[in-house]
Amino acid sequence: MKTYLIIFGSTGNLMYKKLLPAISSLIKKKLFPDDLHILAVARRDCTLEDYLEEAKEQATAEVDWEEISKRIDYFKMDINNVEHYQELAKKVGYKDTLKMIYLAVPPKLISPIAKGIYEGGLVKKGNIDERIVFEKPFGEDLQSAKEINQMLWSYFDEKQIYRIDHYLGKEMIQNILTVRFANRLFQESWSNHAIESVTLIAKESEGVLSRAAYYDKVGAIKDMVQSHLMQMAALIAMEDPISLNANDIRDQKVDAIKHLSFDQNYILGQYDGYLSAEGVEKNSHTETLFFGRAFIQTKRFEGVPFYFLTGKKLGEKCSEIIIKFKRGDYQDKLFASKEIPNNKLIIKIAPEDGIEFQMNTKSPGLDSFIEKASLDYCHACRAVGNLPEAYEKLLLDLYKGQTTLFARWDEIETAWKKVSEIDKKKGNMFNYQSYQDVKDKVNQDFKEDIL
């Protein structure tokens, strides 16, 4: 069987900075087949040599250009011309071919390209060896997401559609299931019996940069809560799947999100300087920060608050999940005169990959003070610089037809329904200059030390 990776939008940053390095790495590791052929599709009129020269200038990660040049062709495409899709289909062939079609394009171009792919005969509806893959955002709200999905379903079956949220390709996101289900210590305590709270964090150090015009129409809730943070919450809160089969896992994730509801006590913020960014509307009320509390009404997690924090200009780029365990009645009686910190499990997703478990020990010396100690596992350290990029894992799963790390439509629909319940008019908007401002605001409004 011949194998084609066809990438629309091949002159964009995603191709140069993420996809080409990931493809090169998978070829080097011999995880892609020897007959893999790459078709770089774009609207620009240029030769393959010119394209490769530009790609070399733009790429910021290691790429084996000699190997890539053996496998790649450039195809100029007018996305509104069905004859061009027919030419592309002839070039690839119709039989015994695995086709992976990657739409590395803005959301507005997905519809005309999907139509052209189908009408031009590049993909036949129902053939699971002909796959279409595209990136979030999956719409700008529930209605637009439904419209995009209905459009896709008119040309492809759900089993042919691979929706990428690159967060799901990150090592420690994948590792959550292993931590939960391969360690009896945590499996036995993964409920409201032992867990006091869960905090999901996705902080960014930069502002909106060149995405200002897009971001101003979306904001932190739609950009991050609906996708990244909701996926993290689902993996933490889901019930035990009957197997590690993709659909069994995704069934449980959907069920967890269905049982999630935000309360109406939340904080919206804008960083100082946002309104002066090019592309942002004057007097914009778009939030660049969201802090909110949700509850997941299942027997396992009833009464446990899930705190969501995401925002721009928060001093550092950091994504992590903090699981705070309750103090036990017995230990409080036994050490009544001493302050006993809560145990915490911290799953570090970015920029470092790892797990930290905070436990209590006696301090060294003659006194009997209790102090916090950490068991800290650095996942990236073990890889000695060879930890795979999220896109490597996602491209490899795309090739293998493994769908666990790709978002199914009912996951997306349910997540959009949940964030649409957040009434931003009730939010408490404030301006912030630093992460400390945010911490002070959260602790003041929620009357507890959360961050």
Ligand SMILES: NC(=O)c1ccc[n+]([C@@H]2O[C@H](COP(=O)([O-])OP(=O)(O)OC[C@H]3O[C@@H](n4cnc5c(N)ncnc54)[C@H](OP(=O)(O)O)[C@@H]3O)[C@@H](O)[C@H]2O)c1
Second form
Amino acid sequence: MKTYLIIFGSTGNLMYKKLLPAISSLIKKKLFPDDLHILAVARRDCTLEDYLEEAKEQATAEVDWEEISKRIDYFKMDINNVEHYQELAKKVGYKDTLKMIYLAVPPKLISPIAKGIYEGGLVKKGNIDERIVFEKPFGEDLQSAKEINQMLWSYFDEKQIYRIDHYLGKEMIQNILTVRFANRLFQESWSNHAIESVTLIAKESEGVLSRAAYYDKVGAIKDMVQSHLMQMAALIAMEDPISLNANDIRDQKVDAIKHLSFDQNYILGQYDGYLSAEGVEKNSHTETLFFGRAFIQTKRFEGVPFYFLTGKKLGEKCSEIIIKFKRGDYQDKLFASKEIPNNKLIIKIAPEDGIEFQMNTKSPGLDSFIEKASLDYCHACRAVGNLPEAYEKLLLDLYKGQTTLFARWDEIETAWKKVSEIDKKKGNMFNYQSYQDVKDKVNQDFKEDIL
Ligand SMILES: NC(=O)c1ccc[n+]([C@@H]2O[C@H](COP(=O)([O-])OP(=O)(O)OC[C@H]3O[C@@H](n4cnc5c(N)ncnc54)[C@H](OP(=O)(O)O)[C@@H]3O)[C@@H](O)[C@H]2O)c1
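Given the form predicted alone, corresponding form predicted together with the named molecule:
In what comes next, the whole complex appears, and the chain from above leads the way.
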């Protein structure tokens, strides 16, 4: 069987910065077949040599250009011309071919390309060896996501559709299930009996940079909460799956998100200088910061606040999940005169990959103070070579037809429903200059030390 990886939008940032390095690494590790053909599809009039020159200039991660050059072809086409899709289908062949078609294009192109792929005969509905990957964001809101999905279902079977949320490909996101279910200590304390709060964080150090025009129409809630943070919440809040099969895990994740609701007490912010960024509307009300609290109405998590924090210009790039455990009555009684810090489990997703468990010990020496001690595990340090990038894992799963790390339609639909319940008019927009401003605001508004 021949294997084709066909990438629409091959002259874009995603292709140069993420996909080519990931493909190169998979070839090097011999995880892709030797006869892999890569078709770089785009609208520019250029030769393969020109294309590779540009790719080399734009790439920032390691790529073995010699190996890529052996397998790649450039295909120029007009995405609105069905004859071009027919030509592409002919080039690839109709039989005994595994086709992985990746749409690395802006969301507005999903519809014409999906139609062209189907009408041009590149993909037949129901053939699970013909797979199509759709990038985040999937829709602009619940209604548009539904429309896109209906359109996709008219051309393809759900089993052929791979919706990417690259966070799911990150090593420590995949590790959440192992930490939860392979450790009795955590499995047995994973409920409101022992957990006081969960804080989901995705902070960025940069502002909008060159994405201003896109970002200003979207904002932090749609850009980050609907996708990445909601996925993180689902993995923490889900009930035990009956197996580790893709659908059993996704069933439980959807069920967890269905039980989630934000309370209408949240903070929206805009970083100082956002309004003067090129591409941002003068009087824009787009939030570059969101802090909110949600509750999961299940027996397991009833009463446990899930805090969501995401934003730009927050001093550092950092994604992590903090699970704060309750102090027990017995401990408080036994150590009555002493301050006992809460145990915390911190799952570090980026830029570090690791886990920290904060526990309490006696201070060393003759004193007997209680001290916080940290068991800090660096997951990346143990990897031979570098840990695979999220896109590497996702491309490999695409090739193998494994769907666990791709979002099913009901996950996306439920996440859109939940963020659409956030009434932005009720949020009090504030201007921040630093993360400290955000911390002060959150702790003051919520009357406790959350951050
Ligand atoms: N970049 C990332 O790291 C990243 C991360 C997560 C998700 N994503 C998602 O991935 C998708 C692509 O992102 P990107 O950063 O690669 O975007 P990009 O740099 O803007 O590239 C988009 C690609 O689409 C092509 N394109 C745009 N309009 C077209 C049209 N009318 N007809 C034909 N081709 C057209 C561009 O061709 P030209 O070069 O000819 O304009 C380019 O090849 C987006 O949905 C984005 O949200 C990207």
